[in-house]
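First comes one chain, alone, set out as C-alpha cells in the form predicted on its own.
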Amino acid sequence: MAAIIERVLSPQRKRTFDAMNLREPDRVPVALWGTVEGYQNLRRGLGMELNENPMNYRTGSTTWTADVSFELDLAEKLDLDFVRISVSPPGGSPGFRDIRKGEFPFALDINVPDDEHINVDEWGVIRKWTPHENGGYWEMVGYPLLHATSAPLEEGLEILKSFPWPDPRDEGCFHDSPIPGMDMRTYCKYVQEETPFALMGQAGRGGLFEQAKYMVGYAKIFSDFIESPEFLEELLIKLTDLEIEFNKAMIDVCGEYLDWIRMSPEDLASEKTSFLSLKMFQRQLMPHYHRAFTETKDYFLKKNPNGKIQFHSCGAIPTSFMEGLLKGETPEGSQCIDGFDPVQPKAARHSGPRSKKIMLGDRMFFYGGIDVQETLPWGSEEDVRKEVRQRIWELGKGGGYLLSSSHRLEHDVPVENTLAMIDEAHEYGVYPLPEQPPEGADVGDDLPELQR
C-alpha cells in the first residue's frame, strides 16, 4: 500500500477532502458501505478469502443489522478513495448476547417460543432472529422502556434514571479494528499515516430520535410527543448526552486521525413525507440535533481544525428540516453539519437527489445516492451505469459529492453490479463534468419552486 510521504496527500484522500469542501475535485471519490453477508458476498465474488462466520466479522454498534469495516484489502482491489470505522458496542463486537425466555427483564408484546433464537443488545433493546433464503436480520420484539412513557411521571423517571445505559467509555469499545491485533487507535493511526485513504469515523448508536424508537416502541414513540412530552423530553436528554459523551469517547481515543464523523443516524422520514410535522420537529427535536451536533463538532475541531460533521436520514426528510439542522453554530463560528447522507433516489421527488443539491449543494456535500432498493440489487449492468451517470450530473456538480449505495449493501446485490457502480463512477465522475445531462437525469428545470 502506498505510504502518505511527508503529509503530501494522495490523490484518493485529496478528491474525498475536495469534495466534502464543495471543491471539483478530478474525481468523484467512491466507497462502499454493506452488512456482513454483502461483505461477504463480495469477498466472495471477488475471489478473496474470508471467514465464512458472519458473527466472527467486528462489526460496529449493533442496529437492526450489523454494518461491517470493509478491509483495507478490499478498498485497494476496487479502488475506492475512503473507508469507514465504528467504535464497537460496550463489551465489544458484535455487541449482542443471547439471552433466554425466563431472563427476559419486561414483558414482550408478542409470544415468544421456547426454542426462538433470542438476544439482547447494550441498549436492553430484545430481538429475534428473523432468516431470509441467504442469512437473515435481528427483528426487535422487545422494547426496554415501552411502559415506563404510560406510568406517572415521577415513577417513569425513576425507570429513566435507574436504566443500565451503556457505557460510551467502556474500553471493549476501542479495543480491536479490521486488523486482528490492532487496537482502534493504532488502526485509525495506520489508515492515516501508511494508507491513501480517508477515513470516517461513528461512534456509538447515534440516533435520538431512531434510538428513542428502539427503546419506547416504533409504533408508541407517535403518541409520546402528544400524550407524554415530558417522559420523552427527558429520555431525548438523556439520549443526546450519550450521543455527546460516544463521539467525545472516540475522538479523545483517535480524533485526530478521523477526517469526518458520521452523527445521529436516523430515519426521519418515509419514502413520501415525514414523520413529524414542521412544528414538532422545531420544538421537540431540533435542539437536541444543535446540541449534539455543535457540543460535538467544537470537540473534534480541537483535535482535527478541518473536520467535518456528517448526518443521516433516509426517507423524504424536508428541506425545512435540513434548513434548520444548518442553522445551529458551533463556538467557532461554522455550521454544525457538513454532509448528508445517504440521498435516497427513492424518496419522493421534492426531496430527491436534484432538489437537495439545488436547495443546499451551496451548503454542504452528499454522500450515497445509488439505489439500492432496486438498482443495484435488481437491474443490469447498464441500469446501474445509467443511475451512476445520472446521480454524478444531478450532484457532483460543482464538487460536494461522494458516490456510493444509498444504504448499506446486502446479501442481494451482484458483485458485477457493485464493480459496474464503481467503474462507471471512475470514468463518468472525471471533471469536469458533462454539460449536457446523461439520459434519464433530473434537470430541475420544472421545479421551479426549488430554484435559489
The other form holds:
Amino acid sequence: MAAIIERVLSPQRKRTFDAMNLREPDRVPVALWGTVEGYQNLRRGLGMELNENPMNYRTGSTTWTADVSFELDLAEKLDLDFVRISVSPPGGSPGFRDIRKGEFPFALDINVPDDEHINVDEWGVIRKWTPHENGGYWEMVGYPLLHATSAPLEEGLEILKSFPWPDPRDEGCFHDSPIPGMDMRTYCKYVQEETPFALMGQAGRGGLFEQAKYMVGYAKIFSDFIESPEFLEELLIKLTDLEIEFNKAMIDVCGEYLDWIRMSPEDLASEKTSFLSLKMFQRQLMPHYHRAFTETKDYFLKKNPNGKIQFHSCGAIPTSFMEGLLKGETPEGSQCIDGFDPVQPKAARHSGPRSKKIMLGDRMFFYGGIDVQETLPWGSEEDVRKEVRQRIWELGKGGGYLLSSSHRLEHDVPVENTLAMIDEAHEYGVYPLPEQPPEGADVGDDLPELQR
Amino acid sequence: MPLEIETEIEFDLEDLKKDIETTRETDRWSDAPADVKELFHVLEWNIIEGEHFDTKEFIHEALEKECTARTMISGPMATGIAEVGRRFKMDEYFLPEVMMSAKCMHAALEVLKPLIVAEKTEDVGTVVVGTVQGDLHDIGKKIVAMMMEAAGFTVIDLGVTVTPDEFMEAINEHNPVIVGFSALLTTTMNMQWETLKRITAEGKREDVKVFVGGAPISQSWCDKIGADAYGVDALVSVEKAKACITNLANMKGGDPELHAALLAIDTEREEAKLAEAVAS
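Having gone through the form predicted on its own, I am curious about the other one (the form predicted together with its partner chain); can you provide its structure?
First the chain shown before, then all remaining chains and molecules of the complex.
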C-alpha cells in the first residue's frame, strides 16, 4: 500500500513530506511568502502579468492585510514545492468595515478620528493605512478592549461576554481563493489533484497572545499579566475558543486537501529574548496554547491522518518555551505541534537556527530561515547564496527543513536575490548534504552548553 | 466567578524590607535627613518592584518633608529605574515587570512634573530634543528630557519622527545650547546623520552642541557622524549637558576639543567605577 502512495506522490510533495517527517528528502523543499508589493515586484521582474491595484488581491491575514497567496503559475515558474492558502476574513476580503458608513456591527467605545485612511477590522481593532514609499501597512491605532481591561473585573468580564466576536463559520471566509471565481474548497482540491504542490492552510485570523495584544494594546497587555490576570485569562479562553473554531471550520471545508496547518502567528519574543519570563509563560499562556494545538490537531487528523501543525513566533523564542509547547499531546498521544516558523536568523544566537536544530530538531521541522532584515533586501546575490548554504547545513541534516524567507518578502527585495535564494537551495540543498560546514555556518558545538 | 490565578510577581513585604535594609547599609542618600532617607529607600524599591499604587503617597510625604522634585527624580527614581534597566538587561526582568516599573515612574512624574517647572530658579540654557524622522519611539528620550528639566534646563521636546526641517526651525526659534537626537532603530539612526548634515549646511553647527542617543547608538557612531557627545544613559547625558554650560561653555559645537572633553567624562566615570569596585 505504501508503495502505491509513494508512486502517486509528486516529487514536490514527496520532498515536502519527507522533510516534515524528519527524513532526508532528495533536496530541501522551497517556497515563498510575501506582501502584495513584494509579490507584485517579483512578478514584474519575471515579466509575468500582474494586477496593479493591491486592494484587488485576496489577502490572507487581516491583521495587516499585506499578505498574499503566491499564485500557482509563479510556483510553477520558480519550481517551488509547496504553496500557502489562508481563509478570508468573515464577510470576505479585505475584511475591513468602513465605520463612517456604519458598516461595523457594534458601537465602539473609542474615539475614532474622522480620517478616510482609518478602518476597523473584524475584531474591532482600529487600523490606519500607513504608507511607505512602495506600499504600506495597516497599523493599529485603537484597541477595542483597552477600557474593558482597565475597568473593574466584573464589568470587564461583562464586556467580554457581550463583545461581538467574529464568526469563524461565516461563509465569506471560504468564498474565494487565489484563482478568481474559485472558492477555497475547490481551490484546495484543485491544488491536490491537478498540481504537484503540497499545500499549507491557515485559518486562524488572530491568535491567542497575539490577538490579545491587538485587543487591549501593546502597552497594556504586558502589565495585565501582573495587574489583571483574571481578565487576561478570560480573554485568552475566548480567543483560544475562536482560534480552535476558525481551524475546525477550515478543516470542515477543505481539511482533506490540506497537508498541514499553520496556527495563527504568535510573537512571543524580541530578537534578544522572550517578552515574558518562562514561569509567567508556563502559568498564563502555555495551557491555552496546548488546548488550541491539541484540539486543532486532533480534529485535523480525523480528516488527514498525516496532517501536521506548524507554530509561528518571530524573535528569539527560548528553547525552554518550545520544550513546554511540545509537551502538549492529542488524545491519541501525538505531539501537538510538528513544525516551527520562521526561525529568524537575526535572533540571538542561543535561540537562533542552529540552536533550534540541535535542541529540538529530533522532534520538529523548521520553516523559513533566510534573513529578510538584511541579506535578502540589501545583500548581494552571493551574500544570499552564502546564507542559503549556511542555513541548509545548519537546519537540514536528517531532513526537517523547509526553506523560505524568514518573513514576508517585501517590495525592497531585488528579484535577483529571490531567484538566487531559490537557485542555491536547488543546487546546494541536494541530499546527502556535505559533512563539512560551508563558510560562516554556525556549527554550534557550544550551544547546548550555552542553553544551560 | 473570579479566577484563581497566581501571578509571578507577588509583592512580598518581607523581601522588600530586606532589600531596603540592604540599600540602607550602603548609605546611598547620605546627605538627606534620616526620615527622608527612609522615604527614598521605599520610593526606589517601589519603582524596582513596580508597586505603583501608593507611589504618589510617598511622593507627597517626601514633598511635605521639603524634598525637592529634582532631588527625587535624580535620586531614588533614577537609581530605581536604572536597577530595573539592569535587571532587564540581565534577563531577570521581562516586559511585564518593566511595564509595572514604568507605571510607577509615570505616577511619580505626574506629581513631580509641574513642580519641576515651578521649582526652576535659574534658566541655565535650552535643550532641543526629538526622535529623528521615521522613528516613533520616545520612552528613552522622555526620560532624558525629564532629567534635563530637573537639572534646570529649559527643554523643548519636539516629539517623535521629527524632520530635519523641524529641528532647524526649533534651533532658529529657541537658540538652544544643545540639540539631542534620539533613535531606536537601525533603519532610522542614519537620520541623525542627515539631520546633523542639515544643521551644518545651514551654518548652525558651531552654535549648537549635538548629542546623540538611543539603543543602536554608540560612541563610535557619534564619532563617525561628527556629533559632539553620546549619552549612554540619561544620567550621563545630563552630566555632559551640565559640562556644556559650565567649564565647556566657551567651546563651539563641532570643535574636536569639545568632543574630547565630553568623551573624557565617560572615561572619568569608568575610572571612578573601577576604583569603587577595587575599594569594595
